[in-house]
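In the block that follows, a single chain appears as structure tokens, in the form predicted on its own.
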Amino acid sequence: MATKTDTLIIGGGVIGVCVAYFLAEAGRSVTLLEQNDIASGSSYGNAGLIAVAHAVPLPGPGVLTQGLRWLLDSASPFYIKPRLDPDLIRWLWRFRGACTQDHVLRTIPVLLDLGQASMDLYDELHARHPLDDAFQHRGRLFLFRTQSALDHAAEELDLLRRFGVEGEILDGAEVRDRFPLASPRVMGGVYYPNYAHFAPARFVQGMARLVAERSVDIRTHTEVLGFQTQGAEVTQVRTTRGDFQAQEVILAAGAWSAPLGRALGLRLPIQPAKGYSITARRPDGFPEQPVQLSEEMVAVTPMGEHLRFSSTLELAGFDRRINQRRVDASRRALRTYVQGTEGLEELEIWRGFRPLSADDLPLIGRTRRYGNLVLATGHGMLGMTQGPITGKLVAQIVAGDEPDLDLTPFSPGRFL
């Protein structure tokens, strides 16, 4: 006999637990399924940034051309592994269509609103609950070794200022005032105040404990095998630990949303964007200041007693192999930009898959095909940034309430 619940959430990362939290706050009966452990995917090893000012979408003029130049270099910041994959080809075609200045200008205010709404909710959650996750508001400092890269960053800051984003351009001395460990090779920087950072897995695990206290039924090590449908409804979800029936089904499975969507006849334009991180013991005296090693696109984030440095993305499908060249490139970048990091005690090398949509906007909302299915996926590299507001918006969709934000830019209907 199938287990029955009001709302069934598929996915135990930041999106899934935030959806569970706001549904539980609204009094819904909720069951959450996770194929591994809570925060075992991208919510575990990411850069731990709440990046409100990170609002320029990945697709833009010239980006695909740059990606093609990087294509043959597996150590490059944006690597696309050559392969004949129909899903990748369709994704690249849609990505190409979004590589316009018009898309950039339309997307920036949308991402800013989404990020700021989430930041406000992060502040509320940390004020209400004892979440032991090293949450800090310290902004983010972008470090540059070359004048050309700094000039490009200044142009991006000028663009973002048109939408109300605050930032400062710094010379080398001003950079070292804020971050004394900056290498002599660093000749300038850009500081954005509207960032926060934390230990992401600790946040997600803390939220999972909160929702469990609110009677959310969390089923870990429960893998979804398939679905039964009837007409315009998902009637049953089949798993390795039994079947489930729900009035509402929320698909929040990150990069695994695309293969699960195919089981429902939905082609979600989401690619698993593999990212890497190295977590080390934080050296004594390392500042509480996240920095970006800009030319190499490596984020460095203090997380309590740990220090994490992480690289950007690799489109190679669900290939779990660790590309040692990419890991070594991150190590070299850290030593180049930051003094005193030669002898770090490394604790873990991680890789994981982020759900990157073709236009770099999440899919949040109901599908046309199934009236009781809500998508909450495709957040790319901003899943931690957008987690709480996504959870609140999904809860409002389920309740039939007026959403806090206009959902039109996130509608699955733009693709499906």
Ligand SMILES: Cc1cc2nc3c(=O)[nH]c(=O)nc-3n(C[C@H](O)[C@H](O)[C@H](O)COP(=O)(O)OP(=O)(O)OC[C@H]3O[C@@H](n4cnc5c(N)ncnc54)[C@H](O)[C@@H]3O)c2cc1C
Contents of the next structure:
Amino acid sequence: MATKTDTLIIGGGVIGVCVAYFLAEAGRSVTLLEQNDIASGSSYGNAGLIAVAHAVPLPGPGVLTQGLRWLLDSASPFYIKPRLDPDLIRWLWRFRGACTQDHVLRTIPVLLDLGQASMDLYDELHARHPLDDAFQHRGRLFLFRTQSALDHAAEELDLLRRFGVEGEILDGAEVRDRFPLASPRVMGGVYYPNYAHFAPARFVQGMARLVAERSVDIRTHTEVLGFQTQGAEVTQVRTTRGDFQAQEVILAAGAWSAPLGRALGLRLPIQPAKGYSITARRPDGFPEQPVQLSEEMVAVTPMGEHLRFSSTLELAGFDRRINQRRVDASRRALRTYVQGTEGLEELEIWRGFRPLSADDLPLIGRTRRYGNLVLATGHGMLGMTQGPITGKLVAQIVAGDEPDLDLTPFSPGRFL
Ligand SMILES: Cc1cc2nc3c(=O)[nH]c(=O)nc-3n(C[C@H](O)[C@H](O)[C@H](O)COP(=O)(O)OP(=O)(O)OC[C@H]3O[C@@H](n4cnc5c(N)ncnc54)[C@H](O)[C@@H]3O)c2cc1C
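Switch from the form predicted on its own to the form predicted in complex with the ligand and give that structure.
Every chain and every other molecule in the complex is listed next, the one we just looked at coming first.
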């Protein structure tokens, strides 16, 4: 006999728990299925930045050329494993189609609105239930050791300023005023105030505890195996721990949304984009300032008693192997840009799969094919940033309410 529930969420990452929170607030009865533990996917070891000002999408003019150059370098921050995978080829084709200035200009305001709405919700959430004491608003400081990269960043800041983003270009001395640990090789910086940071897994696990107290039924170690459908309805969800029937099904399974979508006959253009992080004990005196080692594309985030540095984007399918050369490259980068980071006590090396959509915008909304399925996935490099607003938008879609933001740019219909 199938377990009956009003709303069923698949996935216990930041998106799944935020959807659960806002559905429970709206008075729905909710069951959440997670194949492992809460926050065991990409929401575990990421850089923990609520990155409102990170609003230039990944596809843009010149990105493919740069990507091809990096392909030849096994320690580069971006890598595509060459293979004849039809899903990857289709994804690359769509990605290529989004590599235009027009896409960049249309996407920046959309990402800014999404990010700001989420930041406001984080502030509200934090004021109501402080789930993570690492949560801080300290902006983000991009460190540079070459003039050419700093010039490029200045151009990006000029572009973002046209959309109201604040930022400041700093010379070497000004960088050291803000961040005294910057090494002598750092010759300049860009400071963006509109970033916050936190310990992501602590937040997601805290949200899961909170929604469980509000009677959300959380089933961990319950893997979705497949679906039964009838006409335009998902009628049953099969799992390793029995079947479920729900009026509404929310697919929030991160990078695994693509294989699950396939089981529903939906081809979601989402690739698992592997990234690494190293978590170390935070050295004494490391300031409460997230920094970016710009040329090497390594994000460094203080998280309470920990310091995390994260990097790379590899399109290599669900290959869980850790490429030691890339991990070593980010260790080297840290020592190059930041003094006092030799001999760090490393606690954990992690890899995770970002759910990267082909145009770098999430898929939030109903599909044409099924009347009772809502997608909440494809958040790529910004899922932590966009978690709360995604949860709120999904609750509004399910209730049939006017959404806080125009959903057109996130419509799954642009791909399906
Ligand atoms: C190195 C790195 C750094 C990053 N830094 C940032 C950052 O600073 N800021 C930011 O905003 N974003 C960042 N991101 C991106 C962010 O981590 C993701 O966008 C976000 O975590 C995606 O959340 P999610 O809930 O969609 O997916 P996930 O957190 O991956 O959750 C999906 C869940 O679904 C579960 N699941 C999958 N299949 C099934 C199934 N069949 N049955 C049941 N459950 C299933 C998985 O086990 C998983 O727990 C970073 C990512 C990486 C890799």
